[in-house]
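The chain below stands alone, shown as structure tokens; this is the form predicted alone.
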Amino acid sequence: MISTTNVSLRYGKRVLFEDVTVKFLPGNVYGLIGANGAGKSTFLKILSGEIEPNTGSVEMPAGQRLAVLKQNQFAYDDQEVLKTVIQGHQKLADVMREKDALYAKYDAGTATDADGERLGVLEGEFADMEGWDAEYKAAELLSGLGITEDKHYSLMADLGASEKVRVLLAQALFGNPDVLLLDEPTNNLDAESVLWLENFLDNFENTVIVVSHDRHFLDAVCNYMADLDFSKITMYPGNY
């Protein structure tokens, strides 16, 4: 779940949002719609914390995790495709990285008792986050989005623009986030991948907020529409 209370945002004399109070609940896919320039993508950035509103607040229950479809296709060029997906769950990725560093110390014969104690803690956290299945689940997402297995260990820099978009979408979907924010997720997807994404969201049990110009996609996945108009958001049950 994620909600806003009295959120306002102005750029000079232009008012994008005025005292927006809205709640997005688990188990629903919300289509955020409105005219071009109304501020749909900006509102997602407020929800994610990338942009601070002038007034008001965004609330999400403690311990919940939010995932965002990233837009910078070059941000992970020096990383492997599979590891880029796993970074969608940043805490898990950090634990895996620290574990690998500690095991390298054991291989080099330089590990200390403190390293052993820390490794025990990390292994517990790793198991709690189902880390043993991480690579399998990441690969499953990539394959569903049309990234073939032979590219899973390639560098992101070696992929084409369309493939990078798919990897970043897999990253957002990875690890069952509590809140999922998707800005134009069907861009650069073929019909088969769009259908796969529709099925994925149909079975997703947490909160999804999506911005898309693809009306068919909105009809297929949404059960609420959040209409951004005149600096307010009005919620309507049903699809587009």
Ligand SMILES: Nc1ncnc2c1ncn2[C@@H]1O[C@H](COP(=O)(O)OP(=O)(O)OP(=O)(O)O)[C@@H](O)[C@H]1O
Contents of the next structure:
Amino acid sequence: MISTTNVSLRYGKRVLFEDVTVKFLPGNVYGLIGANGAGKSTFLKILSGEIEPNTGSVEMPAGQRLAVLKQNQFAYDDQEVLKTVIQGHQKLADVMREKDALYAKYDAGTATDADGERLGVLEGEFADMEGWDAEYKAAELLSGLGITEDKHYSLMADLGASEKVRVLLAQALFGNPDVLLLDEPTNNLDAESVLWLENFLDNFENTVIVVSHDRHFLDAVCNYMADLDFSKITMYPGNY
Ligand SMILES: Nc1ncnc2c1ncn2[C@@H]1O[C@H](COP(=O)(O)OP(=O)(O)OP(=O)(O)O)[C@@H](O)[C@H]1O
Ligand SMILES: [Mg+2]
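The structure above corresponds to the form predicted alone; please give the structure of the form predicted in complex with this ligand next.
After this comes the whole thing, all chains and molecules, with the earlier chain placed first.
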């Protein structure tokens, strides 16, 4: 679940949002619609915390995790494909990195007692986040999106544009986020991947908010429409 209370935002004289109070509940896929420039992308950035509203607040239950489909295709160029997907769950990726660094100290014979204690804590967190399944789950998402196993250890920089888009989609979906924000997820996606995504969202039990110009896609996945108009958001049950 994610909600807003009295969110307002203006750029200069242009009022994008005025006292927007909405709630997005789990089990639903919300299609956020509105005219070009109405503020759909900006609203998603407010929800994710990338943009601070002028007034009001965004609330999510403690301990829940939000994931966003990244728009910058070049952000992970120096990383391996599989690791890029796992990076979608930042905390898990951080724990894995720190664990690897500490085990490397053991291999080098330079580990201290404090390192051992820290490793114990990290292994506990790793298990709680189902870390043992991470690589398998990431590979499964990639394969579902047509990124074959021979590419899972390639660098992102070595992938074509359409492949990168699919890896970033897998990254957003990875690790069962509580709230998933997708801005134009079908852009540069082949028909087969669009179908795969429709099926994935059908089976997804948490909260999804999606912006798309593709009406067929919205009809296929959404069970609520959130209409952004005149600086307000109005919810309608049903699809486009
Ligand atoms: N940082 C900024 N400073 C000033 N104006 C901005 C800024 N970011 C966005 N805007 C303006 O805010 C409005 C909403 O932009 P936004 O990208 O959120 O719209 P959108 O609904 O996603 O549009 P589209 O359908 O074209 O994707 C636009 O008029 C845009 O020019
Ligand atoms: Mg936009």
